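Only one chain is included here, represented as structure tokens and corresponding to the form predicted on its own.
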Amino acid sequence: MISLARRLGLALVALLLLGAPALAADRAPVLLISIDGFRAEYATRGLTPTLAALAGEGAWAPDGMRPSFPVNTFPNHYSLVTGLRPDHHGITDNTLFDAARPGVKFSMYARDQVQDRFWWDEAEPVWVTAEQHGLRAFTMYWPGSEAPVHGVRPSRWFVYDEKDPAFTRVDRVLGWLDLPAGERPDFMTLYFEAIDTLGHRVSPEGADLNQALGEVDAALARLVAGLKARGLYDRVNLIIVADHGMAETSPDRIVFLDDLVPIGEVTTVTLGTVSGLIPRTPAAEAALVGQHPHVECWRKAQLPARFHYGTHRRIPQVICLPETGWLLSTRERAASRPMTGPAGSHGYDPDAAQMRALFVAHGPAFRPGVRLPVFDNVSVYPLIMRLLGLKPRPNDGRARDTARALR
């Protein structure tokens, strides 16, 4: 026989639930939110006051998460899914060659490449696990959803655009959340851009920066009316990151490749930031290994620990890292694309505070208040597996690294 309380306790339960969409009692949806370029600083400026909110009534780590080495985009979106380090997860960079296809460059803006598993197969990203395992992923913009990875799509996925306004990719999301019981997704991705594009062309420290910071927080604004007029608000498990921070730069602050070796002597994979160079001769290997003026050049093998990285075939031979803030080029490339005041990038030592990225938890899973000291993002992954009932592929996170932060 139900006592009373209990008849009330359930009447109670069926009066909250009315009108909301039936989600599974068991397994709240989890979206996963990247704010591309979003340093962790920018999160304390006071002009975010909804990722304020959720912060506040949820899990948040203060002074960011550690990104993985090299501190670039695809790179750590990937580590983010997979809880792989780029070393092992295969997508070294943004830009990469891999010996098995020769000639063939892949790069974050040729989606021929983009679209093809070849590089992507070497991990497995939470989306291929949950459709193997029943589950449904609907994937917006995230790195590796465009290829079918192990030969698995997820349910629901998009080529990227970048003029797609940021209030019609919350409002698609919202519509996800509100199909059918047997359509509606369990696992979701949803990516902003406009704070990295910025933050390339213009000061992470000055004004316009600031106003985009106010735009995507807009965006996030409508993301969680949409919820709560759903009755969904506390039913769906929040993890908003980002990829990655931001540091100034300056004209003032370049070390010219020229200077350090002769140009015809070195093939460049990457350049500015963190850099991959191929030496044509032992002569001009030996000319850029070392500690220079503003950056430091290591052999792929001889690269310090703490970056976990130098054995994947696809790294170049030498990989050169300036200080941050400053930018490795040459000359040719410095003329023909001028520095005409400060403006920004990443891929700096990940020990660095500017490249500390953003971190918020909101949701059932999360208990309010909590706050994180730094950790490493390959972390995220363990923790996006556990929401969703799914045993973790082998990869470089630490469940404890977010355990205090749920129920």
Given for the second form:
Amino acid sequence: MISLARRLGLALVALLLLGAPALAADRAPVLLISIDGFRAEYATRGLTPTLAALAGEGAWAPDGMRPSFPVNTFPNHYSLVTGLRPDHHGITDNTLFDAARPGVKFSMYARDQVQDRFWWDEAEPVWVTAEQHGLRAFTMYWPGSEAPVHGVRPSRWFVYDEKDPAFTRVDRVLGWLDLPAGERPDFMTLYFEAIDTLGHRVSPEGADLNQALGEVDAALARLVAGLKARGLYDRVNLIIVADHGMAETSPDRIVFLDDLVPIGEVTTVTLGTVSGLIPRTPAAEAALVGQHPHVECWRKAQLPARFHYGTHRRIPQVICLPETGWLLSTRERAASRPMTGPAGSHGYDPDAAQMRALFVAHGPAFRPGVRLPVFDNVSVYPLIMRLLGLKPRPNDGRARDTARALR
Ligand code: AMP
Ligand code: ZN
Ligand code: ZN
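Switch over from the form predicted on its own to the form predicted in complex with adenosine monophosphate (AMP), please.
Up next: the whole complex, starting with the chain shown before.
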């Protein structure tokens, strides 16, 4: 018989050998994957078997996540990794102006601005906190990851290159997992744009989208096969999300701004779905604000509370939101870039079913077969922080939204 003292001694040795450091080394890495524009409903079409298998063996929100307003790519990607609404994190849309930078336009095409921390510094993305706490973050194409936010960059990061093939991206991530223990990342991001790109060109309702759905699922299949070959399929926590969904648009569903206000009296910061406008006269503002057929406009401070939007200085004076499936345009623009048939857009009411975004999670932290009701995408951030063992920064999300999915 081993004496109690001896047993305690052994336990202490075991704790010293296997305790805190072993726990840290054992923490499963988190791979956050964004499939841009993957509407929640796409996962039920029978065209994405790999995703279906991951959902079946993991946690899934069949009705998706509610994106944040405005339902566009940059604001929602930053909400996912900061837990903040766009009104709070400062990436208030894909296109930005700021009085502190007169004449400078931020857009996804302005590489120098995308890489300038000025635009991103009002929030702290996961990778910054992770790096500051001795974890390694490797990002591949997450909006914000090209800028030294708070002066901190991910250990590895990449300039966005939409020509980089999906398989190459997957192989790069698998290569990261092959690194020796002391160099392997704790947090990784991976991004695919194909479904959003095609979803804008064709109707998201029909079979026209099949090719892109198949392409991205094949990339996921390559990832899963690579993980299985390495014995890592059950040792990496995968969180697969979209930034927003997609709704069908039509040349028959266009509202012309010219019909609402004298077009010379308004500056359009953004136009299409959710639109940011600056009326140049009080009369133009009065004409714009209010309900019109298929579009409603508000002074920024008077937006419906459920949008959680309208206080940030970067938000233009008036925000217009077309009915889901409708577009706001000008006669000049419609004549120079005519729509020829059905297409797709996002940037609509975050409560519209078509805007709901994919959420699937799989790995050692997740209980198989859990189904989550619709939750706000800002709740992904506290989930990631929990998986990484990091204290979340103050945020707009709720850990309890995904708590049921965890073991
Ligand atoms: P949206 O206009 O909201 O539909 O934005 C989708 C587009 O964002 C995709 O077609 C991508 O090419 C682009 N995009 C995604 N990530 C980045 C990035 N990190 N830098 C620049 N553009 C990006
Ligand atoms: Zn997007
Ligand atoms: Zn898009």
